[in-house]
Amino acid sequence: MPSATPPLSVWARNISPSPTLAVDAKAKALMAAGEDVCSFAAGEPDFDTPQHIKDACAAALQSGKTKYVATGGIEELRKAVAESYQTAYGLRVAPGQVVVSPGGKFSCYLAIMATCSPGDEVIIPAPYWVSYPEMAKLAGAVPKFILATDRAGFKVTPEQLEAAVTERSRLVILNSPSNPTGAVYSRAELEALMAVAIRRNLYVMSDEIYENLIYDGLQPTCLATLGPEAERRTIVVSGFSKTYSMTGWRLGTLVAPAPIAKAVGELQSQMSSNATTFAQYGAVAALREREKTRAALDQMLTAFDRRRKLLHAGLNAIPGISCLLSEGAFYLFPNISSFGLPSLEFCDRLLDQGKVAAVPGSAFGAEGYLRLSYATSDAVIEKGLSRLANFCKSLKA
């Protein structure tokens, strides 16, 4: 009689699949079956990658740039990333402090792996991006949450951070502009949080993937520019997916003090080798051909800003829903707690009955909310709002 197969690992048994990808996959499956679904689930721009970036990648492919390269990325791209931080923020970065990875998600995971040991605590403000807690758990660390509601503008305070720190705390994750809320911390707010991190000897992972998608004249703050001590303990994660509509290219960046960057590179060398070689040449064009890139980004920002206001006004016109206006990224995070339904049930019924796809707030550690992406067309936004209004009216009936 054959023996039972061994169990899967504790990592495989305890990991939660990405709820954002799951909702998007269900919506796409319904659309493939002929259903007319208004999807607000996807966290990616609905624009094509700018042509000059694609051309540079194609040229690299044609010229044989198809072999392994240095784990941290091609030298030309690492230099371009370093120069971009000098130009945008006045932050002096050596190319050796830059690691190019297969996606911003992987950069986040590498940052946690490089700084956290089993049993260490990772402090994660909620609402949070769905993958942060799972990444911490995969590193053997313990996620610890602090919640900021819409009453606080979805931003945690220094007092909350101070109260969460214990002797096991190792890393705090900050994300501005935020996924899922679109909240943007001011420089003064970040300085106050950084003061706690410095006083309590924490590393900070600053996820700045949406740094260029910002509205109303606000300016992004690079956390590593808040002084020498901030620079010494900050790991800045970004990438090309959101700003340049390159989600499928899988190119992330990580900028850190040299010892951390070295550790991250060594981890990556054993986990994925290098990011796709020819794709990196497209990323060089994104950073070097600034006028073309700026024109493409401005086009996206104009559309996102219009859609942001359209969706925000429409949501607040629906009885029972209240919603803050996002300041960055391409999400709104409306409060639907008045309907008395768990957000997962609300979203399941909204998709099944109203043919509108949204992600439940519970996936982001914030029950009573939804995440809606306005990286979709005006027509989908208008149709989706009408369907959402009818669905909400049925719940109140």
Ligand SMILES: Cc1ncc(COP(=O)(O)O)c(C=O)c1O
Second form
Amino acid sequence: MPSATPPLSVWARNISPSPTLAVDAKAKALMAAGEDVCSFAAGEPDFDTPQHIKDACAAALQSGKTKYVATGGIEELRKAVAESYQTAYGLRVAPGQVVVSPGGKFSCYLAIMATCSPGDEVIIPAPYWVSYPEMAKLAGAVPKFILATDRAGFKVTPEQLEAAVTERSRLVILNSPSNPTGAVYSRAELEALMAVAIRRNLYVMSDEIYENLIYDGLQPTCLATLGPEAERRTIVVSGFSKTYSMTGWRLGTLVAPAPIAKAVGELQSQMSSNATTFAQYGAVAALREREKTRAALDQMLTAFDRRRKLLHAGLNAIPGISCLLSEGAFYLFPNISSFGLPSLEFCDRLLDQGKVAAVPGSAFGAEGYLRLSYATSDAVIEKGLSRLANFCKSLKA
Ligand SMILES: Cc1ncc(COP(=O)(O)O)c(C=O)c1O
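Structure of the form predicted in complex with the ligand, given the form predicted on its own:
Expanding to the full complex; the earlier chain stays at the top.
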């Protein structure tokens, strides 16, 4: 009889669990134990899902929309998603180019699985969203990072991209507005990056999940609109979590040229089948009941914009911290390198001593920074800032 079970797979042994979810879970556990923690760790809007979306889902559930449906999503939703690209960006999308998945995260994974084979390189600008490198590794691919610091506005240049490309490069991942920095690339900046991707024949996965959370009158750019060559190689990922405050619904989208969308649909058919059927009817309401959705989104944006400015001003008032004003999403990424501590240690001590939860920059491939989410109340922001200021003072003392 063998004395031990066999080892777990190389995939299980090599995966790093999500550090953002881990910090959030630790902060929530402390709060559940009665500790007064100011948490800036959340990766989700702190608003409820708009009522009309919940009503549409509840009606679908009541009327028996509880069975399997087409893997890529119900026809009404694929059509509504296709039309939303036409309305927002003037991009013509056929419903067959749309795959509805169980979350933007899964859309990203499917996009990588559909384009990368073992040994292929995936070029990932850092600071990056924590899941991209892990997903690349799960596909047997090799993540390759190009770093943009705050001095570069957290945006990589075409020259950096060009220099990173090798014979094995297959995919570049772009994410604007960005998690964790909130940076938004201009159309011209994206055109310059896309020119490299075209010249070097790369696929582009454009994660546009924060497309509607954008400030100062800026407009998001959909990468598939940068011309026919761009459209042929771009996989646009988005979803309902952030814009509509629907994180728990698990609904993502993917829009790609028909052959890629077909491959993605086939992968999904073996990995998850369809996204939750009745949830998809809620998503249809989010896209179709435009006025109600717009009103809810405007309310959310007004609050986020106010908090963004509040947090930004408060951070820059703390000696030793400098922070860019992000233009999108709901994160700020302040520079804490003057304290001379690794960001993980800074965050651990900040939580233990200062009762403030933040995610270390190292989790996003950028040492010397913190990620702070302002998807929390003004009161928590003010209290958290004052605690952070005291903590920083104690480090300098
Ligand atoms: C950049 C980015 N992409 C994708 C996702 C996935 O979102 P979801 O799976 O909730 O749709 C997130 C969520 O945090 C994100 O920040």
